[in-house]
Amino acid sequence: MRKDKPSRTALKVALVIVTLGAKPGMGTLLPPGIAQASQDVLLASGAVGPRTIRWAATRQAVSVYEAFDWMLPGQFEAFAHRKAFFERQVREGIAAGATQILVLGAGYDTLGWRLAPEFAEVRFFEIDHPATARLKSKGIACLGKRKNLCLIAEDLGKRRLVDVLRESASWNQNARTVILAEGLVMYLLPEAVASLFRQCAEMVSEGSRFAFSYIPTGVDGRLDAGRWTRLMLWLQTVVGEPWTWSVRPEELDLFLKSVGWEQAPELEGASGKQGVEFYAVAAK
């Protein structure tokens, strides 16, 4: 990742959500209000200008994304499925007693900002690299802060998650928590992924859940993004945000047990695949 610049991937994902809002039929899949909220956060933060937002919200932009689906079949609409999956895990987790939500590598995601007023008794935390987090914080400040939403700007490549959370007076490591790592772990080195899961297990109570998406490992032992994997890996490297971690779905349970978690297939919608990504939920 380019350490001194806001994440290009985070911006791309937010703009894709804006464009999905202009695609017919997506209203039944996308979480309510997410497309408009994404527009608002991007504009208020200064991440993009009005002209970019206006274009992203057109049917022409939809056509462009659909034209590139040959590279990663289904990946355009997969972002809508991904957002729906993670929001469902949060809502179900809260219904099951969670009082904390932690979003890792939040980017310009609007889940915390949208849900905080609805669940006033729940504390929402977001952590991201300062270059992206500070820009987003500017946008949130303009739109209206939420009393139960805490935005944390930290480089977890330099500081341990457990140390960052212990510095937050409102973090309760004895609380049932839902942790989200949406489109994150594939950008981390293997040792960093294992450390992240272990640290998360240390900072939450029994009954917590960890929802994440990941790229599978192929038969050749490398990340498998389909037919155009080599091209995709090259493009990610060119933009300075390479994919570096993957796991075989059949080996995920063993990995999770080694880092303090258990796979939780019994949870509704806890696993699946859309586009090139698999989704999973671990329980403590």
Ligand SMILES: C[S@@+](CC[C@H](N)C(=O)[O-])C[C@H]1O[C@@H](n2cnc3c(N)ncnc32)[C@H](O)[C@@H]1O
The other form holds:
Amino acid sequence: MRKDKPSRTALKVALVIVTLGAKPGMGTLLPPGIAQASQDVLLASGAVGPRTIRWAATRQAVSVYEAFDWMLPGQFEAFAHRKAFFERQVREGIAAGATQILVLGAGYDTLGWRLAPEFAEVRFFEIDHPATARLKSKGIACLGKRKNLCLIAEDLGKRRLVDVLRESASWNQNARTVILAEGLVMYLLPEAVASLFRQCAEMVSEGSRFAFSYIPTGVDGRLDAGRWTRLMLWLQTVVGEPWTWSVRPEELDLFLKSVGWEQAPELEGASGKQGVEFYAVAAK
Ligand SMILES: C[S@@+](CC[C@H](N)C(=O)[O-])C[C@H]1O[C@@H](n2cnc3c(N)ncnc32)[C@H](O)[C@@H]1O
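Could you drop in the structure for the form predicted together with this ligand? We only have the form predicted on its own so far.
The next block holds the full complex; its first chain is the one shown before.
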């Protein structure tokens, strides 16, 4: 990806959430307050201007995204399911005793910022590329910092996660943790994905969870994003954030075991597919 520039895909996800907030019927699916918080973070960070935000929150924008569903059926609404899935994992994880949340490749995601005041005893950490993380930090500083939310600007392709977390005074390696990698692992190389899972396993206690979304590998052994896979792969490459990792859902368990985790399908809502992505939860 273009490491010196803020992530375009992170911006796209946040803008889609703003637009989903303008789509009738989404109120019951989207986590409460997420559309407004996404607007606020994007504006305060300067990622986009007020005109873009105003347009993103219109019914016309909804129609434009819906028109693109011919290419990736269900993908527009899938972002609402995705946000709901990850927030549910965090809330359930906290209810089950987690005291630490780590959001990898957080982009402009607002979960940490929204949930930190509600769960004052839980520590929230976010990591993203410096170009994106610094912009977001600026936005969070304008909106009001949370004392239990720590934003870390690091390129995980350059520095090992274990070193980054060990440097953070408030990270507790013995805490039950929920790790989120939402829309992240498809952008990493295979060896980086395996290493990331292993390092995460090293940095958290037993009883921790790792929730992530991934693109499946198709029958031909290539990444499968549906009928328009080739076009999608090309578009991702053009924006400078190519998809480079996928896994066969039936081989996920084996992969997770090889990197220190167990697939946890028994956790409520722990697997399934929306749009082009599968969701999964691993347990340690
Ligand atoms: C598709 S965006 C998803 C953002 C967020 N998780 C969401 O769903 O709203 C992918 C994010 O991963 C981040 N990312 C990709 N590779 C990374 C790396 N090597 N180190 C840190 N962040 C990375 C990008 O900067 C971007 O913010």
